[in-house]
Structure formats: C-alpha cells, structure tokens
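Coming up is one lone chain in structure tokens, specifically the form predicted on its own.
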Amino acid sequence: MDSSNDEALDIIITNVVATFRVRCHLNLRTIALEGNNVIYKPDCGKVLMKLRKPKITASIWSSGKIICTGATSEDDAKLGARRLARVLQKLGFRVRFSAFKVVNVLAVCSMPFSIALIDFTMNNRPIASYEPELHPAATYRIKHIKATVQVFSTGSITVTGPNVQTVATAVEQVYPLLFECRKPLRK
C-alpha cells in the first residue's frame, strides 16, 4: 500500500463456495421427504438444502457430490459442509466426508477515493477491459493467481479468487494501480 496513506482497507468476504463428496450414492427422494429445509428439483436432478448456522445453501446430487455456497469464511464453509454430512448421516446414508475443497471466494472492498476507469483501463490495457455499454465496471484479470477484480468508478471493487489469501493478494496488487488513477476531489 502507499506509505502516505496508512489507512487499512477492509476486505469483506461475501461468499465462499466449497465442494465435497460423501463417497456414497444418495437417494434424493428420501432426502426430500425426510430432511428439513429442503427443496427437491427433480428436473435438475438435485436437492437444495439450507442450514441456518452457518448460513449456507447446498446443492446435493445423487452421486454424492455436494456444493456449498453462502458461507462468509473458509472455516464456516468447512463447518457447514461437515454439518451437512452429519445431517445426511442421520437420514440413514453411509456418509464419509472427503475431498473438501474451497473453489471460489467472493469479496468486496471499498477504496477511499473514486477511480477514473478509462485511465485505469488505458494504463493496464492488456489485462484490463472496460465496456461501459455492457457493464459499469472495469475488469482486471490477474492470471498467475487466478483472480478477477471488478473495479467501479465509485472506488468499490469486487474480487473473486480461489481462496481468501489470493483475494487479499489481488487487492494488494491492484491498489497501487488504482491509486495512480484516482479522481481528484471536487471542491
């Protein structure tokens, strides 16, 4: 970060997506009839199950693959996944929790200044793109850490990456580029 500006930026994680397997076949109809907070989607071949604590939504397929969304930290995602496995175990399935992986993390961060998006895109042309007719944000892709940063003119940024550490690295990497393209304060 810039040495003259010693404010810390708050990175707020809004969604963590994780996958895991239970290593057994699941009867979706049984889950739909006997489970709580369940929505059966036979056309998609899956069941949606919601947990209240931690607040997550899981997509459950009969193959035993489960995708959890809605957690606000990697620890909450793992705790929610383990709770889901326990719920399925209590419904009578021979569940073995395995192959847990955090797939995607979505975070938001607000810069203490506005950003000139056209200047930002011109300065970082090969990896930054801005199409105002399609989307109000400039997209900045960081290939080597597999992160994408959406930059809005208000100074708000949205970061997606494979884990929390990557998201923090992406914000640290894009901050100096945003700082040099900040809009002057109006009087």
Given for the second form:
Amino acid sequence: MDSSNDEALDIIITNVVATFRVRCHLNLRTIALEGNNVIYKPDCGKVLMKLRKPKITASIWSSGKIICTGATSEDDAKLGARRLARVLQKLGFRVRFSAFKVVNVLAVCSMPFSIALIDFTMNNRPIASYEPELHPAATYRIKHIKATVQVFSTGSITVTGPNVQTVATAVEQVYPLLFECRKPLRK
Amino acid sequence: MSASVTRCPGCGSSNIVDDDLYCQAQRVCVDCGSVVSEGVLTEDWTGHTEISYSRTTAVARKPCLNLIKGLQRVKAICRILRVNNEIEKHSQTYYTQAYQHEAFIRVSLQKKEVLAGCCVLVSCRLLNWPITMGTISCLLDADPVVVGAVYQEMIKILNIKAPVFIINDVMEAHSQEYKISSLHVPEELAENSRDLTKRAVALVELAADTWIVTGRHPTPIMMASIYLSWQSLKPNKHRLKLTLDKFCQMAKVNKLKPAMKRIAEMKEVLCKLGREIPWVREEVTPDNVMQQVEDILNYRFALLRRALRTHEETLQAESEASGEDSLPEEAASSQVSEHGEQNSNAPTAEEYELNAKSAQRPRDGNDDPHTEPEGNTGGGESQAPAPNWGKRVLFAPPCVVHPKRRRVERPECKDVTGDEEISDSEIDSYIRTPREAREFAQTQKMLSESEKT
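Mind pulling up the form predicted in complex with its partner chain next to the form predicted on its own we just looked at?
Let's see the whole complex now, leading with the same chain.
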C-alpha cells in the first residue's frame, strides 16, 4: 500500500517537551531578579524563563529540575536546555547538566482525504474511541509504543508519543486504517 | 504451659490447679496458695497487619450504605427516563462492579452520582435505547465534561465495548422535547410530531452523507434539522420569517449557538442539490430552497449522484480548457467511486422517476441540467498542484473547505545537533547587568510600597 501512495506524508513536529536536572539548589528570587525574560510564579513555586533562539519556555524549580517546552525537534530541545544551563551557570549557580530526557513529542499530519470517523471507530474497537458529544476527534491509543493518535474527520491527525521515532511508527501504523475508512459515510 | 511442674516450690505439695486470673493463665498451689507459674498477660507485638476497626467489631459484613443509595439513584434515573427492566438491571450490575473498583471506591459522593448516570447511559447504549450525554448531564445537574471523563474511565475499567453514538437513533427522542404540536401553539405554526421527526431524520441522514455531522456535537445538528424540517413542511412566509431564536422560544427549548452555523451549512447543501432538480427553472438560493426541500429529500440519492456527475464534468471541462493533465479527473473519479456507484450507465428507479416527473412539467425544450460550477474550483487549479483538495470535491467537511490560515512556517534549522558551542555573548543577553538588577529591585520596592499605601 505504501508503494501506491506517491505523495509523502509531511509529519510536522509542533512541540517537544524535555526535562533535565542541574544537580544544585536554585534560588528562584535571584533568577527572577537578575535574569531577563523571566516570570516569577511564587504561588506555583517556579520561574518561567523564555529563550529566544530556539523558541523555548522553561519551568525552573528550586530543586534544580527543569522542564523545557516549545522546541520543534529533539536536538533543538537539547540545545535549548544546554543554553538554559549556561544562563544559570552565569548567574552564579554551580550547575551540572544531567539527566536530559525527551518526555513528550507532539506532531501533526494531514491526510489528503476525509475520514469517516464512525466507520473508523467500528473497525478498530476497542483501541479506537469516538464520542462526538465530548471531542470532535476519534482517539486511537497504541499501547505497546505508548502513542495516542487523534483522528479528525477533515483528515488531520495529531500524534503524541514519548519520542520522534515512536511518532513516526504510530503514523505508519495508523495510515492503512485511515486509508480504508476514507470513503464518506454511505448506507 | 508445661505440665511438668507438679510440685509447689513453696510447700512442696503436688496439688496444683489451673486457676486463671481473668485472662492470665495461672497455676496455683491449693495448699499454700502461691502461684507456681503464670502465662503472659499480653501478646508481644509481632508486627501483625493492621485490622480495621470495622473488621474487628463487625459481626457480619454489612453492605455499604452509599452503595445501596447509589443503586437506588440508578433505579430512580431509570424510572425517570422510563427505560425497560433489562436496562435497569444492567445498570445496577455495572454500578455495583464499578463502585467496588479501586478507581471509584474512594471518590466523592458527587462523582459516585455521576457514575450512576454513566452506568445508565452505557446500558441504554448497549441495549439500543439511545440517549445523549447531554440528557444525563441535565438529569444529574453535572458538568458534561465531568460526566464524559467518568464515562470514559468507567468504560475502560469495566472493559465495555459500547456502540458508537449514532445521531439518527437519538433524533426521535430529541424531537419529543419540542413543544410544537397543536396543543401548544397556534394551528398555523403547529406540526405533527411524527411528520416532523421523519423529515428531520431524512435531513440528518443527508447531512451525514455530506460531511456536516462527522466530528460535530450532535445536538445543534438535531436542532437545525428540526427547525428546517418545520419550516419546509409548510414553507409559507410566516414560517420562513421566524428566526431560530423565536422558534426555540415557541418550542420551549434552549437555543444552541452552533445551530445557526449548521442551518447555514445544511441550506448550502440543499441548494447544491436543489440546482440538480430538472424541473426547477429559477435560481436556487438559500432563501427559496425551502420550497424544494420535500423533493430534494425524496430524491436525494439521485440528486447526489447527479450533483457529483455534474461536478466531475465541470472539472473535466475546466481542465481541458486550461490544458492541464488529469489530476482533477483523478480526484473527481475517486469521488464518484467513493460513492460506490457503477459507472453511471445504469440509472436507478429514482432517476427514472426524476426524468419522468421532469417530462411532465412544462419545459422550454432545454435539455441540459443546470451546470453551474461548484464552489471555487477554477481558481485553485492554475496554481501549485494540490492547493486544497477540499475545494476540488463537491462535499467536504466544512473545515477543509474554509481552512484556517496556516501559521508561517519557521525556517527549519536542519543542522542543529544539540551539542554545539554556545557563545558567551548570547548567554549574556539573558542576564541583567548589575545596574539593571538594582534598578529593577528598586522599582519593585517602590511599587509594593505604593500598593500598601
């Protein structure tokens, strides 16, 4: 079936979430005072720092754990994380960049056909579930690779998974199922 | 307790009896009364598992009061909805199972009530008595989002394969809510509920075939189809002028905002089909399409086929005119094959009827069907190969036909490896100079002081 599909599908990664540790206690007040582009949130106990390049938002906790969101690739996320660690180092903390891990990847993909969601759900129960009263998309959870695919009737799908490879595998796995439901609803 | 001690160490007699002091086992010499040996008063703590108070003091295990109340609530909900006994029994079984699962045993009583509603909902779905989640949320006076979350968790825990929600089944129940029989409104605005439902179901089926239903919330679609069917059953000026607002007030239902958009979408589809009717000479617009709705619904399959054929011919003509290759043909023919028909050589009974009827009506001798080019197919073809496939086909989900503007693609930095050198100057831009920091601190101080005063 792949050989008959001449157009390649564009999987666009829109968000990569990664965490890492700096192995030292951080004084959030100091960061808020001396850092540019920071927002201090004392009620949540964290500081938000936004980098310009790559466009990343980081949540920094005083324990030294940091979560970076907004990157568009895994390498981008790593670069942003390292930049962030350098900034903290310059602010005077004894940081050691460690335990970098990409936690979540969100990608979107667009099929060139509409998908009949009711047919798709009935063909793939119980892995697929569709409740039009709650959410316009059908959810397809692939347990063994821990990926979730949300299928919209317009043919767009969003895929979330723990890394980029999983996301690609998920798209490959779900494409044939979508292809067979591409006819419009008919009795 | 060893029985080997037979002599009292005090007086030497062998007359020793077991004489317990309350719960302490003791062996006493009868002659002199001294205690020869005694047992331990309490057990050593050997780290036994905790036994709950209810287990140590209960005589027999009583059923949980909240479970009983919950089952009564399930019964009450079933009685309100007037479902049959089997559904009631199933709901109670599911409720008992779910209640005792660890995911639900410790949740709040409010959530347990929502769980009761969800059990009724799933039993109704399994036994072909469809109700919407909105009905359950109304009954329980709960947030639909919470109801949805509890429902999905319950399905996962109990491993139930609930059938998918089909809007046609719920249509009848929904239309009962509208109070527009002759008992409630004046005669000229009244409608028989059976006719209304029948036409509304046909409209909903048509909407489902033309991508209006998939992925959308069902209740506004049902409201739109009832409104349109009410208008079309007697399309006089009075009814056509009445807005959705006034209609909902009259029928004593709450108006839903998305219903307005659905009405517009459905009218567009009806216009597209209305143009294919052979005996209609004038231009079909959303304003005058209501008169044609009865014919459109009666012959909708034939009209759909005609519309698609016309669209295909239009695309072919355009591509020939602009001298392009057969890309649009492929799309159009795939549309035709999607509808599962053979190659338009065998007109069905409906088509015969249509043609016969058109022969009866007065004609000016013009044989061609109304071939107006659909949508804006012309503009896209001359540009890049696949501008928007949604504009090429006749019926597509409305979000594809009117896509949101894509945000500007960021220039891909493809050569990022993650381990590059980071220059100092770049990092310095993220740190305030000492002077800036001092000024910032001062400003903060001044602001907080002025807030206090």
